[in-house]
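First, one chain by itself in structure tokens, the form predicted alone.
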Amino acid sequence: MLAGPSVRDVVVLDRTELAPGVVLLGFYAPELVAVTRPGQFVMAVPPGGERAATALAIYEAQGERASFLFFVCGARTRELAELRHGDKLSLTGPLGNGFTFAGARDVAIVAGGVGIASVLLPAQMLVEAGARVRLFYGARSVDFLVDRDRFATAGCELCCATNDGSLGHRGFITELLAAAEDKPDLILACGPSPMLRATAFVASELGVPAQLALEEAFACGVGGCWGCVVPLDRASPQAPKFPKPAGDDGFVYARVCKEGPVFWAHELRW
């Protein structure tokens, strides 16, 4: 059995479009399975191979099956979801550091759009361990709150925002996260960065830890590029040790796709 980050060559099991251009992928994958943490996401490599791998999060892993959930949003993730039943693709994960939610009781997930895509491992986990789990699900309409009904099935408790009212409080889905009645006890949290900023205020003010899971588009996804890199507190676990840095201003950068891509909120300088 392969341990950890590996090139791996998968087969395309199934595809569904969720919503116009946002697909759910699965594909046989047993050994990625195994070694996969909430969280994480793999390189993937369009068939064609002409194009640079793009970084996807692993939605579901579960007996010899995985899949990606990814919204279509240029040249390599359409060469994606043209992919059908028998397909093979290259993969190189899995990738990051992942979500820890040991011993937490009452959760909250935020997710911003495609950000749905990094929380249905922690939140089936979570529901498993025993913890109440609350989905804070934002998107621009109902149409784009995919899947939402899964996590429903798996035991979460739904609060819906959309941009135009069409489910849900009409307006930001942190919004709603800052109005609950009962303050959770864990953060965790995928979408865009000013989603993730205001979650970030809002665990704050509540006085709740938040892990933050930032999107990012990643040139090599292993951390040689330093393209990806955000500001973190210096005394963070996760800084990098190198390269050393020049002032004494109190943080230091590092990588989305090495260190992270989850941090916790409080140790981040945004």
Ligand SMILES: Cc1cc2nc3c(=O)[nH]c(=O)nc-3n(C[C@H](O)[C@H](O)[C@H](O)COP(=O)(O)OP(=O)(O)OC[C@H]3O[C@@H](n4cnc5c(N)ncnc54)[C@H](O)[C@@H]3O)c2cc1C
The other form holds:
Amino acid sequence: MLAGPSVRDVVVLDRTELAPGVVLLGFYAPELVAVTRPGQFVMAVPPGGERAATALAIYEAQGERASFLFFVCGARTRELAELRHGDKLSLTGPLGNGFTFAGARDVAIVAGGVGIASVLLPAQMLVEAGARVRLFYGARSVDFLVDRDRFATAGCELCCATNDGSLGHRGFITELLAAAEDKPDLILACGPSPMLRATAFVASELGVPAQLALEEAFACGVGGCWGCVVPLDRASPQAPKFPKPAGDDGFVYARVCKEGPVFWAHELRW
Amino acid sequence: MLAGPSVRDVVVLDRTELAPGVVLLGFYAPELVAVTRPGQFVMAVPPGGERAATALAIYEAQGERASFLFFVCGARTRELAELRHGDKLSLTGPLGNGFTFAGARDVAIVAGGVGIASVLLPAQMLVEAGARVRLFYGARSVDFLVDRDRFATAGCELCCATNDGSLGHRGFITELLAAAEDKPDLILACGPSPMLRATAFVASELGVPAQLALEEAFACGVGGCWGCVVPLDRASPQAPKFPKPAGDDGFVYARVCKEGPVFWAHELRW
Amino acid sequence: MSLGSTQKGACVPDLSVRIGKLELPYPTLMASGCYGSGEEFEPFADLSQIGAVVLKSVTREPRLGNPMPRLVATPAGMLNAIGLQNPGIDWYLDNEVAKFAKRPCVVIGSVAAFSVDDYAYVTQRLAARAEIAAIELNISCPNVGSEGETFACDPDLTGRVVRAVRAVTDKTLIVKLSPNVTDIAAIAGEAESAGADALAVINTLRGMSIDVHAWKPRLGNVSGGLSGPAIRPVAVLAVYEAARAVSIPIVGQGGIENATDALEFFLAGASAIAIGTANFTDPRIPIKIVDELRAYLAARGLRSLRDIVGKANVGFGSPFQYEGDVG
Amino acid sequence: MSLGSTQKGACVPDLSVRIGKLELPYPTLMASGCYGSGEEFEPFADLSQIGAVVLKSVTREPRLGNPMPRLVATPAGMLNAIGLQNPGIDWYLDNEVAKFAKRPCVVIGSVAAFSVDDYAYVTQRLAARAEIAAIELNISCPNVGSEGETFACDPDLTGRVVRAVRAVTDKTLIVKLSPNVTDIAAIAGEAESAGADALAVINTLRGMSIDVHAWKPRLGNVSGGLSGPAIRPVAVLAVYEAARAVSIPIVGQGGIENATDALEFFLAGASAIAIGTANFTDPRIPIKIVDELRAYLAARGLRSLRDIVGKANVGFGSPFQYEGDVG
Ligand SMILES: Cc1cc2nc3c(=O)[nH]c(=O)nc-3n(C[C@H](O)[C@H](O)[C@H](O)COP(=O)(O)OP(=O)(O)OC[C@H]3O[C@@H](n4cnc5c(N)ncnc54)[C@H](O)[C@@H]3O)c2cc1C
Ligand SMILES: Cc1cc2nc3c(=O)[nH]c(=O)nc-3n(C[C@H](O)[C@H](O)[C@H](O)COP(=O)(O)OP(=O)(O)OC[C@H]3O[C@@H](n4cnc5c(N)ncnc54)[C@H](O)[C@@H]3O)c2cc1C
Ligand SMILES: Cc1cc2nc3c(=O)[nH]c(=O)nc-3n(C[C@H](O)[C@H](O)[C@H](O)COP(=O)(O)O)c2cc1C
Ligand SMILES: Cc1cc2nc3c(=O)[nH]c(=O)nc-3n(C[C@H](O)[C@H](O)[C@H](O)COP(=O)(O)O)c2cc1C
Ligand code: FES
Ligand code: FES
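Previous: the form predicted alone; requested now: the form predicted together with the ligand:
Up next: the whole complex, starting with the chain shown before.
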């Protein structure tokens, strides 16, 4: 299934600032589009870059163009945000295991902030497969609820929350999820850790299985350094099959970049 | 005389690439223009910059606009080269002691590569004061003999040399200086070290006093770290007045940024 | 500076620090060798808003210093090998020290030497001058052969030199340690028992850069001292480990460029910080740091910088969770 | 690979190196812990064009590894504190080692332990396998309490562990040293006398980073190992000093990102280099470095990389003065 990850230089096609510090960067990459599955990511670095690569979800992937949607929060994303039409970019990927949702009929997608970047592809594929898709989308304020139209156009029902109440529910998006009338049969989520934890809690209360796309700090991004781990139930099919050390309490550290970035909420031990 | 050096943020007005990697960067800085003397420099750094400042000669200084002319050769100049109209830049200066040429009637200015950046101001002032000014200008090839017209317009006579013979003499510019018919009464020079050494040699052969603007690596740029030194005759008026250590052989290390950047050729002990 | 009102919102946090007998209005020292005698930076920074200037190190005899080049830029840092160029203590006392009285900030002398006796001799003469508020003992200069640094690389020698110097002055004594050691905590403990009032942690890391075109070292001295942001993680850990080994205050330093960096050092256990290389980027940085530290404390309702010193393991829980840079 | 013709212009320089009994076609090793078992990078780099992969360190017992987070980005570098997560030697021999036979490059095992006996035990079992061409002894891991690193921080312990391991294998033995010591030359000398065939210089520098919003260390393990360009000047000097103390080959490492960086290490005295953190920027870097090294030598009419090892003080005069980057 994990067909053809590779490292290549691609050319930037377009760059839009959707909100202060939130950048949509499109680039020409037909081979990447051809093999990308929803929930996968790439390691990106400007050529001649002096810094380690940044992990970024593949936001759009259609025809010859793919894109990133990212938030400028440090030196690496600042450098990426300076790229313009025609600039080059080196990409390693697609990497990681994406979402699995075959057969799901009623899916709740929960996205917080730039977590939205990981969920456009699964949303599109689910709608195409005939599933009902509700997007629970939360952010600081309405300005940061970026690109909502695209999800609406794709056929998603939108439920929004903002911290300041500037659009939709004032408060956390997981509160809307918990209060939703019809129970979904699957939850997919991506966003900051506190949101993911809350999603895991709500999912377990509802008794609905949930897949979370995690965003830990990465170094290699390809499973080579064991730096990006999360504690995972040893019984998980995704758990590395290492023998138990003395004093082990049931979990093993799994690599977010290799075994993940998507994990079943009930198998995470954080 | 050294009136009003300060640190301030200025705004970029214009940016032109005069040759591959050779950038002319104009900025709005009327106060800097008001106090700059020929041969002085500033320490420049893009705001939010992560690197130490770069020493750059003040190329033009007229009215409300000053400019730099620099060659992209490392991380810092690369960052400066990315600035565009409207971007900010932090400048400390003007710094250092410039050229002194009061009373000179026939001046040979020797410039190698971006050394040209230090000599426009003295050339203009000398012509204005009625002196004859010959510019001996050398570079790799004709493309890197940038902004020649401005010197011609300013009233300088131009003698050029290129390594590849693409314009003027094929060879070193100091060969032209040595072969010049009329002896100048003063030589001013700025360029790479080998050119400056050759200039010092020619000047001493001709018996003409020469002032050299040096370009050592700087850290503080203001005399605070003693990092940018060159060995100078203890008898020089520019020499720091430190007592002789045991085993001293007649020179003292002088700070290029503070005692210089301009020194009399015959007083340098390198 | 006032301690600030206890009322939240109206609180003006107290940034003053005490280092031995020294009372500083701000916790920001300008690192030795990076700030001249302060005079050089006076046109660019209001010295009345910095804690203190640590002067360039002075030795018994005049020193020519190392051959050029003395500076090399490196990734996120720089190497220097100045080699303690200075006029020697006699000339210094006669021609320089009187000027320091004019500085609108506290002036701390820095002493370097190559023997225990010379450390004591130079300290005694320098500390006798009223213009000098305190003495920093540079036993960790990596740029003068192995001699200079040997003191800070050996617990025994550290103890001996600090005891000898302690005997000749009552002024505040700050001992500057080297990171180029196997166990900095042991050296820190020695310096404390021998009578140091405070520690400066860290001096530069030893490093080298080679010109691959010319096939020779890029520094005249072959090796040099690495400073700047590159060494910050090493410095933070050194402060953290030294702070657990001693109870005297620590002046943290190594790659501090902004208030966020400075806070790492305070949380690791430093009572004050020193700023060296960052002054080469922008001389306004020390004053910006003070402003931002004040804002940081005020935003959290903290009354004094002292409240955060050494709190790296405490955890600062909600409702005060901040994201992004300080300030 | 041929030694290249002696005719200038047509010369194809020889990049092969000999490390103990090991013959490598290229001087580029992939640093332990940064490259998995090579398999992880196979889609992105042609392993037949790299010198060797040094495997992730393995211990006697399985290890859970350090709590998360294990990585922090720092200026021009990163901190890691993996804590030697690994399945232990039994499982490793049963389930992993056979796969290494398929790698199109030399595979070097890395052994970590907490006692002299365990170093010898794990080495003996691992070295017995044909898939493993040589053993690197990781006596310098800074991320497992103080225990792991103690060996490389003490000349005595270094000597004891190397002698014990030397006794159990004839395969090439590379001893990996720590920069977190007062005198690396002394440790290097001990390792050589005790029977090391080569040295790996350096492992990571110890460092720490603090989250100033949460008031706690950013690594689950509190401190970690600093790698990347930030540490390059420290690594170059360590190689330079170790190379003067021993006559066995040195695998230089620490912040190498391109051929210019690599050449600093060769000129300082390294016979080969290892690339760690740079693989996280672009996995094509090791192969680019080989190409650029070849071009560098060819442009200077040099026939072999061996001609430049340790030549940092020789000076490479005209007519071969080059400016700007290599390649
Ligand atoms: C699989 C995966 C997919 C991802 N996809 C996306 C995506 O699609 N879009 C996206 O925007 N991001 C995404 N991320 C996150 C992204 O990789 C990181 O945000 C990015 O690496 C940040 O790099 P940086 O160098 O710009 O910031 P860094 O410098 O690494 O900073 C990262 C964070 O640390 C904080 N920080 C930095 N310094 C300090 C300090 N001194 N004190 C306190 N906090 C500090 C910053 O505020 C920021 O939140 C993804 C991550 C993973 C693992
Ligand atoms: C008083 C003064 C005035 C100046 N005025 C000007 C001016 O007007 N215009 C101008 O262009 N410059 C000027 N300079 C020079 C300028 O300051 C430097 O070129 C600049 O600091 C370079 O910074 P950087 O970070 O871009 O390059 P750095 O990274 O500092 O590199 C500088 C030089 O080192 C070389 N180099 C870098 N790495 C290596 C390596 N590994 N091996 C071999 N060589 C290497 C580069 O090729 C380059 O030539 C002046 C300098 C001084 C002191
Ligand atoms: C150019 C330069 C010169 C220095 N000279 C001295 C000195 O004379 N005495 C001393 O104790 N430390 C000296 N240092 C070390 C600094 O005081 C400081 O401890 C070190 O640079 C770490 O801080 P930083 O990263 O903020 O620069 C010098 C550092 C630099 C960069
Ligand atoms: C994420 C990471 C994991 C590492 N794990 C190991 C290890 O298991 N064993 C070891 O000997 N060195 C380990 N190292 C050290 C590297 O092998 C290398 O010596 C060091 O990082 C310096 O080189 P670099 O700057 O090119 O990365 C590790 C380094 C990193 C960055
Ligand atoms: S980032 Fe290296 S294993 Fe995941
Ligand atoms: S650069 Fe600091 S004294 Fe000249």
